[in-house]
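Take a look at this single chain in structure tokens; it is the form predicted on its own.
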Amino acid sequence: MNDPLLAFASLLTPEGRALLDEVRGTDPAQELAVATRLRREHPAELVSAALGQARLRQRAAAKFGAEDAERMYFTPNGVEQSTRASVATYRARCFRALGPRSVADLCCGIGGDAIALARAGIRVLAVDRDPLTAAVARANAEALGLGELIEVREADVTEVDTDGYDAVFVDPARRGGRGRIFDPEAYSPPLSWAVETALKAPHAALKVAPGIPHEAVPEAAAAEWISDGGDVKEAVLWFGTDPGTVRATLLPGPRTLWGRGLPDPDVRPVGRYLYEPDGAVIRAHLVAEVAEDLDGGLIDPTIAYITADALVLTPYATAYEITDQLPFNVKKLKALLREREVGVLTVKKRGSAVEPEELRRKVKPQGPNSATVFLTRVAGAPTMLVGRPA
């Protein structure tokens, strides 16, 4: 059974479903023994497919939650590239707030966004041109009891008529044979096609890489960068609402910081506190907004660290109390850490070529205390800032 589509179809049979239940949670170290035992009663290809699916479900639990992941079906690319459930749920709520009752989900993958939209009460047309991916998306809609709200269609998205839908969501492929694709026009389909499609709909959202150049954002779009648990996950271009605006949204929450068109902050000497903005804030170019709220400035014109003399609580940056400022010198840092009996050392860097693990090996921290060291630049000079979370 070398055909992946046939192998997947076998998992949807009564025998396949029973086998999936049996191999649920199989320890990878025991997989060979389990496979040997099961092949005495089931076709070898079916056993391999079931164990492969069990592995994918275990990997997917981090994105979809264990309860959903145990009922859903995945492909390796689907686990890797699908939207995290928390992000998809947030975006579905944004769609819901705009009013659409139906969304054409183009390049739907295994259906992560379609599932979130359907759970928000929105009717979805989910389209993907890959036969296996479309089959998996269809199976996921059925497995989660959403088959009545999600229609899955195997087709080229550029040939799908979306006129009958209130909104469009496009998630172009941003990976190729050589890895990540950074040129938006090299997406599949290209960003220009996605924008043209979005402009035809009353509302639309395009999922793009968080590294998209700001100059590539169309004037008609609102741009949003999203992080989840501190990790930047994606950028979204929204059409039909708030054109020209920029915002950063942090999950869980959500907490949203809107751009105010501020100039770059002033550079100041390092004060008592150092603030590390969330990655979504940095990607959205909203460091100035956070600095204004903190009554702070930058430590260097090219470094996204904010310094201030007062401790101000903000969800958009992590605060550290700075105890020492040193020119970059490993021996001096080692002596300081030995004096402070620092054994747990967190190393952060921005604007430095030194790797954290390399520094940690050289200073050999020992002792009961902990500290954070920032390898960075202050007013252009290589600097080490030592402190602790405020």
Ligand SMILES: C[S@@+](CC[C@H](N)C(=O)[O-])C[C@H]1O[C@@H](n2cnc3c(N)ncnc32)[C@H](O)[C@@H]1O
Given for the second form:
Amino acid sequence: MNDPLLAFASLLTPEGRALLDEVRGTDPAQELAVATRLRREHPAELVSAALGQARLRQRAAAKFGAEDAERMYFTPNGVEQSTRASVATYRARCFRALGPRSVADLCCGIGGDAIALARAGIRVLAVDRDPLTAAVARANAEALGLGELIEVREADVTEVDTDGYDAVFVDPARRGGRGRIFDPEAYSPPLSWAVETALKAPHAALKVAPGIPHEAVPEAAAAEWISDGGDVKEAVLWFGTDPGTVRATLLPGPRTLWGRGLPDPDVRPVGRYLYEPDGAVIRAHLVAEVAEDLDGGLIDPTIAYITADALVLTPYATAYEITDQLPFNVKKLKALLREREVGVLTVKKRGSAVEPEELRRKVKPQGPNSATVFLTRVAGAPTMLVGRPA
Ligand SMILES: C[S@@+](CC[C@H](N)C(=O)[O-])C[C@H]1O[C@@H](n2cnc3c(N)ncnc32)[C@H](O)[C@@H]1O
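Take the protein just shown as the form predicted on its own and give its structure as the form predicted together with the named molecule.
Below: every chain and molecule of the assembly, starting with the one above.
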């Protein structure tokens, strides 16, 4: 039974399900002992498929929550590539608010988005060309009681007719699209195909890497960058609504900051407070909007730290009260931290090549107090700003 499809199908049999229940939450350290015991009663392939699935469920709990993850099925790539439930739920609600009652989810993977759409009351056609992935998506729809709303189809999305659906959602597989490399044509299917498909539908959303250059956003799209718990997760290009707009949405909120087309903020000396904008705000190029709301300016034209004299509560940036500003100098920092008896040092950096761990090793913080040091540039000069969360 080396065929992964057969191995997966065996997990859906009564024996497979019983075994999955039995291995739920198996401690990885105990896996070998558990496997040896279970192999006395069950086929070896089934035992290893069940243990593999249990491991994937544990990994998936961070994205889907333990309750759903324990009932769902995964593939290693499927866990990796799926949209986390918080983001998928937010997006599904956006779709719902726009009006669509049916969505063609093109490139559905194991069903992260399809599940959230169905739970928002939307009928879903979920398409993936990988046979195992499609089988897993189908099993997930059943396992979560959403089989009535989700039709899973194993097909190449470029050959699927989406007429008759109110909206299209595309989450292409991103190969080599990580980090700095961003070649949307290396997506599968390519971004150009996804855009063309989106333009033909009444409503559409395309999930793209958060590093998408703003120049690559089509004019007809509304671009949204999404972070969850402060971590940037993705960008979405919406079609059929708010063309040419830019926004940043922070989850769990959700809190959405819309672009107002502001020019770059002015640069000014470091004031009493330093604000670190959320990553989604930075990626969406909305630092100027936050600076205006804070009555603040930049500490350097190329650095996304905002300075202001007043403490203003905003969900879009974290505020720090700055106590010291010194030119970059490790010895001076060490002396200052010793004087302040700082034992817990948080190192943040923007525009500095220094490794936070290395700096912490060098300054050997000791004492009962805590502080945050920002390694950055102020008006071009390498600078250290010391402070604490406001
Ligand atoms: C990023 S994953 C989708 C994840 C999904 N949104 C979720 O939350 O679980 C992309 C999927 O696209 C599928 N795929 C890539 N090219 C495809 C094509 N031309 N036709 C159908 N599926 C395709 C891959 O098999 C992969 O499962």
